[in-house]
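One chain is shown next in structure tokens, namely the form predicted on its own.
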Amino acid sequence: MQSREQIYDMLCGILVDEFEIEREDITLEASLYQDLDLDSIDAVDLVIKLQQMTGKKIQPEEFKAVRTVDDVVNAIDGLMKQ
């Protein structure tokens, strides 16, 4: 099982590598849409990457409420505990 810190690090890696977001812009409080400038297509791509890395199926409706980096970490943390 991964810790929240490991999930955060994994998420940061995806955001930097796949979406070319500056590492220093990524904080737990950062909004995916306002601060990190992701759009709905990016969000779908992010879900696919997270599914590949976790091996867990992520339901799109579970991700609809996700707004910040911390929300993503919480969602992945919850999935990993199932």
Second form
Amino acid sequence: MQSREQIYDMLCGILVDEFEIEREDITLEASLYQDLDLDSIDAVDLVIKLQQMTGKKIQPEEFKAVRTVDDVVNAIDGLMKQ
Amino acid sequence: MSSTKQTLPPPAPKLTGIAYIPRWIGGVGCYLMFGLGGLLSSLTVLPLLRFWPGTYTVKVARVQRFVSWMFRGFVAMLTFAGVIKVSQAQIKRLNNVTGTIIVANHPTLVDVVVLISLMPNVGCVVKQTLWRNPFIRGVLSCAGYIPNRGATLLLDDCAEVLSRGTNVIIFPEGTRTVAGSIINPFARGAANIALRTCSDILPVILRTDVAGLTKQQPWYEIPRQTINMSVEVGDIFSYQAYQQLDGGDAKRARQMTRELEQFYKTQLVHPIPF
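Compare with the form predicted on its own: the form predicted together with its partner chain:
What follows is the entire complex, opening with the chain shown before.
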């Protein structure tokens, strides 16, 4: 079982490594699309990456409402608890 | 850089007073003809082309050629009305490409019309709302245009259209260039599509001398000065060169987009005047 902190750290790692985002720009409140400049294709890539790292299948519907970094952490946290 | 930088003709005089009236009527007449042409052709020629025997690919190519031909007429009308004067020395290079992403900067309202008029086999991505418009839905689907319906489906659609040999026009600026800027920041869609469908990008530079038909002006503000526009073709941005870079596609698309932006800034030099 991963803690929320571990999930957050993993997500930060992906955002920095794959999407050229500066580590200091990432906060829980940061919006993926406005603040971190992800686009819809990046979002698809992010979901794939998260699936690989968590080993969980992520349904597109679960990710539809995701807007901020916190939303992603919550979604993954929810999945890990299932 | 093999694109020979063209020199635009000297700026056209600015029409004032009574001299502007025929220009305005001509310009608005062009809009009317555009609407009428779209409506009439979707009631007459397009159904004919659609039901004329042939495979889907053949039918789509036929409609694309027809649309290109119609737009050539429309550009001739705009030229006659004195709204725009298009010069292009490298039309052959545009005619011979297939299955390539055509990227262009976006100074005016009629850019897509000019580009399609120069290319017989081209499609573009059209926003979802227009697909619900009963008047043009027919044209869009039989011309094989691509609906913008979410990242995954869009990539699949683009892959299919490009593999048929059709070129796809994308304006990475997303909307017309804001006055005072050389270009708007580029979205990464074009680079992403190139990398993920294994297609090259052919950059086209639309160089204009005066601001006209811009985003900031209402559509009925017909330019008082004829817009001189030169269509210049740059060198291919090969997807293979970027696929060799480290990192994932998301990173490569960022790099490709940065280099495209830099290319346009270097080529265009001057911002769209206010």
